[in-house]
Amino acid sequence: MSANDDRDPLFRYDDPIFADERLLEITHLPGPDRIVGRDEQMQRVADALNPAIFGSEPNHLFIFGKTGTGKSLISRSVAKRVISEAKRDDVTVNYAFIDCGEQNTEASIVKTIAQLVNDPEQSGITVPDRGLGTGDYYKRLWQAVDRCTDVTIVILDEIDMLEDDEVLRKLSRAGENRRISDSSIGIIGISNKIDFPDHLSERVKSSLSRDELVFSPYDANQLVEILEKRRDAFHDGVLSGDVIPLTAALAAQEHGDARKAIDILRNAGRIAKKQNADRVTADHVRDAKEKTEADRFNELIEGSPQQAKAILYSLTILTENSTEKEFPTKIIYNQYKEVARRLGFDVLSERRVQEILQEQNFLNVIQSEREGRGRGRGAHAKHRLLENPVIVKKVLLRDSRLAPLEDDS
């Protein structure tokens, strides 16, 4: 009797679809030979970081572009190559990748950078998760940087989500202010908001000299090539011939988002496996597109208060029932009052609804723009959904508190 005979029959021990599903994970960092259509951008990032190879301070760099255009991928990939090249000359380079969507306070960012670059055996210090004030975390960061690295590269993804930009000033001026003496720090800031620098404080603008780089969306041919580089995530012969071209075409319609293309391909494989299919087909891809969009929107609004969801639902109803796509706050507020009444919610003031709409704009759930009414008549905001209203409604109605609205579906 083999050991395999004792396996729990509740679980599955073969995978007829995926050979290595990890190749389709967002966290997977592909090798340079798998990176497509970003040679120019990769060279620009390399130019900014090049001084680090010799132990000198790299140039600070801000990178802009829509979601899924390779900004984080290229930054991390080039940083790893810098670390490898510097090691040849006994130069120690380290990098800290921070997602500011998850960690956006000064204290949490400083603490995390310190934890990522610190080697307690070299520095003689530890960086605890809690118990220190922001100033103490800075002290430990400077010690860790000076004692453990020659150059530290700090990559701040979604930098526009920072609660306070003071951390940028302190990091960029650490050497000048003698916080560190034996090392240097380079900053790469990544954002999908090209006007983000306009909102920096004057102190940061004056201290943070940097280069800027824009990543354009991928076209359908580039997306096909990207997906072909991930084909080995599947067993041979599992993907039908139209799967990759269709996945690329669907993602190209959505601003050339490579991350979305990879998500769709992975979800198509999962749907095929769940259905016990032998192959992944175009039908699986179409089902996967809807699932991917719903999952992404759910991530955006996860944890949002019920009142915010009621306001989003109101905008969704307006969008579905009108040829217009943009609506003034007043129109949304009138619809919201009816939705709140049906849900038994307290009705918020119009000013508070406007504030929540602006918060959703900041989170990229909706898009808001101020529009002039004419000379001497001021301006008002208009808001529109960034996602298909069918998807938005489906996700919002997953919240049991919004169940009384099911009749609208």
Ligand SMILES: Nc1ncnc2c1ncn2[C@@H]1O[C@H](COP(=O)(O)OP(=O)(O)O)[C@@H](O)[C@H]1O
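Small disclaimer: the values here were computed from a predicted structure and weren't measured. We call the rigid core whatever largest set of C-alpha positions still superposes within 1.5 Å between the two forms. Residue numbers count along the first chain shown, from 1. What changes on going to the form predicted in complex with this ligand:
- Relative to the superposed rigid core, the position of the CA of V154 differs between these two forms by less than 2 Å.
- Core-superposed comparison between these two forms: the CA of N276 stays below a 2 Å shift.
- In this overlay on the rigid core, I317 has a C-alpha that sits 2 Å or more away from its partner position between these two forms.
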Contents of the next structure:
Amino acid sequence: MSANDDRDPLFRYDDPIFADERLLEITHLPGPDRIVGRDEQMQRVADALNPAIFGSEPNHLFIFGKTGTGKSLISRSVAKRVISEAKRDDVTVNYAFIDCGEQNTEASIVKTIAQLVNDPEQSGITVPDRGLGTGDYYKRLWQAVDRCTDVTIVILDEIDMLEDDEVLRKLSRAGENRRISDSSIGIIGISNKIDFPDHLSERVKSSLSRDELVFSPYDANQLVEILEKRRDAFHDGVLSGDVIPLTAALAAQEHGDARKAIDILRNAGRIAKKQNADRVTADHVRDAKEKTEADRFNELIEGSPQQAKAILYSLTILTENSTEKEFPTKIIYNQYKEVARRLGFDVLSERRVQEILQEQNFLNVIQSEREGRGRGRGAHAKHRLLENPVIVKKVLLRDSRLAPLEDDS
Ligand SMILES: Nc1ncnc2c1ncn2[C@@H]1O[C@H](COP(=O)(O)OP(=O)(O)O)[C@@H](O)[C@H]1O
Ligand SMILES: [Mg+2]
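Give me the form predicted in complex with this ligand now, not the form predicted alone.
Below is the whole assembly, all chains and molecules, this chain first.
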């Protein structure tokens, strides 16, 4: 302690739990020696990108699989390895990682790739944040790609969130259409939805030849191994013996999700730290699981308008107070009218409520099914909450505008 005696006592300088918490951050890219059980998938991605090492055009590739199966990790990891191998032969490979959940319009995607690839000193151009039309951003992109790289790998993560798939067609055709002449582009599209290619437009489907690859969920043993390789995020001896197996088992309950496993482990550490405990225990893990699920759900809905939250709340209390799991629009609407009145919200029409229920469906919060076929679509649809109602309710009540409902919970 003596060496630190002159430090400001307002702050803490030693972390009793974590040795290096960054190892558990979702954006952290672990080295190849910390990656478990993905040799085959890594090889397939490497095969697709291999031509890039010699400055040739890579094969386009689509990757599918549920959340937390390592899709983003393996794509980024292999792309980085391609870049460093190519460098040894003086071939310049660049990669642009785009999260289509955040950038989902054609213009913003093209702009972002151009900005990531462009080196103004080399290209003599800039890519301004605003002020250009989509067509002009494309022009800058082609210039940047041609002048700064031999090969550009574009990773489009959560590609099903794309507003318009035209960008796929333009990127994949750039060489053929002589938009670029001295370089080439390879696309890796990543999606949680296995049927994603069915939703592509015919134009894209026919122009984009590609390989496809599926990532299956991990089993509990693989999750244990993944977590073991991040154990050094914690100080020696801080994790009780049952922490990693329990975390893996909880994360494997729905589908073997490495993101959930790592998030639970990190939250367990944080909870222990907050309680001034000197070890992380199974109880911390159980609390962490609930927190992790609530945080994840919160991410899904926090941006939703208050009316959507009121509708979701209505479905939640119906689910809680009934043995039924599925409810027709009409029933939800009746419940919603009461909720909206209590909150002092305007009461929306049944039709509008139906529309909002369907938008929520898109967010994987609710599953909606039509009853029968054809006839009277909306009104006869049934809706089911996909999350634990206790957690949903808790998260919804975090919104102060819904707080008046707290009395009955
Ligand atoms: N095979 C693996 N080995 C080590 N860590 C992994 C593995 N698969 C996933 N992870 C980790 O789990 C988290 C989620 O992985 P990610 O690639 O984002 O999944 P996805 O993109 O499929 O949702 C990340 O922190 C990642 O580092
Ligand atoms: Mg991902």
